[in-house]
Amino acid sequence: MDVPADAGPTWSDIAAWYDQLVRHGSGPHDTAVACLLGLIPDLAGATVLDVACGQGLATRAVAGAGAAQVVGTDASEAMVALARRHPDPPGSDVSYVVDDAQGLTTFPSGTFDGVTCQLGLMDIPDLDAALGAAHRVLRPGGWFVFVIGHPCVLVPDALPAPRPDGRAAVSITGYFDERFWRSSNPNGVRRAGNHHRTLATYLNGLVRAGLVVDAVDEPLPAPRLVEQQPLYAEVPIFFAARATRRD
């Protein structure tokens, strides 16, 4: 799925806005970070690459959870510049590099014990290239943990459909139509664009990359998410998985 050559904003265009969104407290990000950390194995002594790191929220969380070294990487120079301005957890070893997740050419093969990607795979045009690059930079036995917007719920044509009893609900159509799309919400994250893919596409991508799924999660919402978006007390906002390089 190629990105259309339209006039929509890029992640670099909305980087400062996105940084402020996260700084001020975001229920989706609270939920995503907790989910990511819940799937990561013991971090003692681990070197970790955080792919599509954005302004470094997950990078800092992984470092704060005990990793020996964490490198955040993103294709957006604006995002990486913002990440470098944030204070790192005390005693942590954190650095940032501008690189494309579809190649990770900065990093030699077999460099990391773990790779994370929080809310990034949906933004990357070539899923197979990104998963293959993650596999390549992992040491044998290394793990890959990712969190994505739940592809069965966050469908481009989804609409609110509250039930007669007042419970929040959503109407889904067009799930099988894989495509790049932009939200029309001028204050929404997905105005920067998003690749809708089926859940099967993500799981088969892991298989093709040689990554074996060990655990999955559809996390319950953080309290702030329920307050901000009550729908996600009823349906999952995210899907997440941990997979291992077995070879």
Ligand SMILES: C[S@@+](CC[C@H](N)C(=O)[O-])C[C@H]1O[C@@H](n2cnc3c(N)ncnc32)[C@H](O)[C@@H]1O
The other form holds:
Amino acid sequence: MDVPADAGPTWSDIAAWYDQLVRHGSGPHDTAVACLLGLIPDLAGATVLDVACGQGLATRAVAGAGAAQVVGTDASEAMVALARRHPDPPGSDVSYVVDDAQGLTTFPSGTFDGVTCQLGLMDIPDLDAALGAAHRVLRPGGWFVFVIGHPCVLVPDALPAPRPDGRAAVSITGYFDERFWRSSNPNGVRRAGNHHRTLATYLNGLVRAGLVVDAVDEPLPAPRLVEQQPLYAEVPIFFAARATRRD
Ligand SMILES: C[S@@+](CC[C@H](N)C(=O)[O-])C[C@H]1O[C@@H](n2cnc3c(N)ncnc32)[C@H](O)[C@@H]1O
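Coords for the form predicted together with this ligand, given the form predicted alone:
Next comes the full complex, and the chain you just saw is listed first.
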């Protein structure tokens, strides 16, 4: 799935805006971080790579939850520069590297106990390359935990469709049409574009990469998300999984 050379903003273009969004408190991010940490096994002594780390929200959360060492990596230099400005959790070992998730060429094979990717896989054009790179940098037995926008709900052509009884709902069509798309919302995260893929495509990608699913989640919304977007008390905003490198 290629990224069209359209005139829309890049992640670097909206990096400062994204940093402010996260700093001011975002219901989706509250939900994603809790879900990510809930799927991660014991972090004591673990070295973790946080892929597509953005301004480092999940990187710091994993470090604060007890990992011995966490490296955040993102393709956007602007995002990594913002991540470096945030204070690290006390006593943690956090660093950042600019790299493309589709290769992770900075990192040797078999290095990490865990790889995380929070809200990143749907922004990466070549899913197989990203999952293959995550598998390569994990030690055998290492875990990969990811959170994505729920591919069955965050569909490009989805429309709000409130029910007659007043409950929030969404109308979905075009689910099978995998493609790159952008939100036209000038204040939306997805104006930077993302790749719609079916849930089966994500799960088959894990299979092809040699990552075996141990646990999945469709997290309930954090309180702030219910306040900000009541729809997500009715349908899941995210899908998440933990998968292990077995070989
Ligand atoms: C929605 S943000 C998520 C950032 C962070 N993980 C969080 O939860 O706030 C998506 C991030 O994916 C990064 N990204 C997109 N394509 C990438 C690629 N090929 N390699 C590495 N990072 C990429 C973007 O630069 C952006 O920082």
